[in-house]
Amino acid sequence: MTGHALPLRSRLAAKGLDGVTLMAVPAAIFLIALFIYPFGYGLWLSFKPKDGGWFLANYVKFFSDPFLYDTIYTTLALAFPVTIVNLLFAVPVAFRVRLMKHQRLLTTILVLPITLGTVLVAEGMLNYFGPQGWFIRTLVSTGLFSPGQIKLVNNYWGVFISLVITGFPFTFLLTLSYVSGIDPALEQAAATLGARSAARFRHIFLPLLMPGLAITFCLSFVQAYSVLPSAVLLGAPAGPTRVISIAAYQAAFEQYDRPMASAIAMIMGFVQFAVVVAALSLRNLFYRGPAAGAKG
């Protein structure tokens, strides 16, 4: 504007606050309004039980009703093994694929289940892994199994398989991006000094990969922990696969008890947060430093 505004303007500009910086304001306001505020509101609401009473009543109710608190364990019992299985498969495959010249076809195929999403995978699995589906038919035709002996949908394994089908590509593509970020010169140096492939993996790659794997674990776990559609469609949502997001959904949209739903969502967020913190602090026990072998 005029004389007075200018010095302030240049002082702010010196700190990096000028017209360009202001362009970040709409995005910041948007996310504060639709991400931070709902979280805060949800937390506040969870302390205001629908039927009145003590401010912790919702949490007390959750932790005293096995139908509710068991969902934590049910979800962990799915999310943990799935994440571990996905990681255990993703690492060796990523190490093979890293050497491939034409990775694009494979990565394109693997991006399919992520893009199509859990709902479509669930519908496909009901056909394919169902009692009359091609998978069971193939197993029965080998003569090793009798019809009806194995059941792969509407139980724990249905949800497990669906989480592998959508989760493995995610874990793999993340791992691959970390593995390809490691300078091949480091491996060549180790090989020159006589380290065999297993030793190279254990002493060179694994320590360099650990931070990336910890983050991959966290992201994969958090995704598996918030499973909703496949737990309903492919699982037994009243019993063995009644995961915590089903409990939260039912509280919000079937009982219309929004404070309780918020409390369950907060508990879900807290469990995820606790596992992530645990995984990341384990990571700190390992090597931390550059994975690119350039001169530092």
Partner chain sequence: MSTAVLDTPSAAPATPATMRSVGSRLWIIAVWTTMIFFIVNLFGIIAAVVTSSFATRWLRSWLPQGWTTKWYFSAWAEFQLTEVLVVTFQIVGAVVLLSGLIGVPAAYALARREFPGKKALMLLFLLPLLVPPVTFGIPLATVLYQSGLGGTMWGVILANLVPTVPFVILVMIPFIEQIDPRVEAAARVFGAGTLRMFVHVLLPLLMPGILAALLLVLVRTIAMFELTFLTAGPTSQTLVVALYYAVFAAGVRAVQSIDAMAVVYMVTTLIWLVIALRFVNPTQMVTRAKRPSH
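Residue numbers count along the first chain shown, from 1. Quantities reported herein were computed from a predicted structural model and do not represent experimental measurements. Only the largest set of C-alpha atoms that superpose within 1.5 Å between the two forms is called the rigid core. Compared with the form predicted alone:
If you fit the rigid core between these two forms, you'll see the Cα of F30 move by 2 angstroms or more.
Having seen the form predicted together with the partner chain, could you now give me the structure of the form predicted alone?
Only a single chain is listed, so you will not see partners or other molecules.
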């Protein structure tokens, strides 16, 4: 060196802080402000019982009260079936849509429920599937059912149907992206060798799709597990559809016990995390090689 100091940009680049790296700073600040800090504060608050006492008092209270810890099973009993049903519908529909000419138009129609929102879907279901709704009245008019025999709202099935309606578009879009990314030449080669459609799906598509389907399952499950408006508007929030988010809401805004609400939220997050880890671990039982099936 001739004694001249290196420019600041060069010194930062030597430490790995170049312009591309610095572009990640706003995203990091956003993540800290909207996720890491609130999560850390909520975790800290959950160890500060409202009435004092042992720092784990809120968690002991939750798991010692059946009215509280039963909400875990109630929420799982909704989230798991909804996620599986959405996946079972999304896979064949995605396979069919990828071969259609007007794929964009059909995709737009299928994802329309996302734009409606949970509350609007719930309002529509109350009007159509309620005791005086056209769907129930049509079934009763056939003479096959008596008034009051069929109930599709204010119970488990009302929430279930609502979650399927609002969750399917999201699951479908993710599944379609993975299905469309598999090179059609693989299927054509297998067909040329005499493999039937079921064998092609089982030995080619399914192994390549499993990593993507695992991610789709996790995201769809988290979306269904955090249900609140549907459970209140279309379910029985004091009974069969008293999900864990309702327990957290009641603790925060009815009992004004923010530490207890934070503890319930932490438990809710831990259950979701456990399911996600299990799902991502199971995907390793399938194909783990390079993404050789992708187009291009």
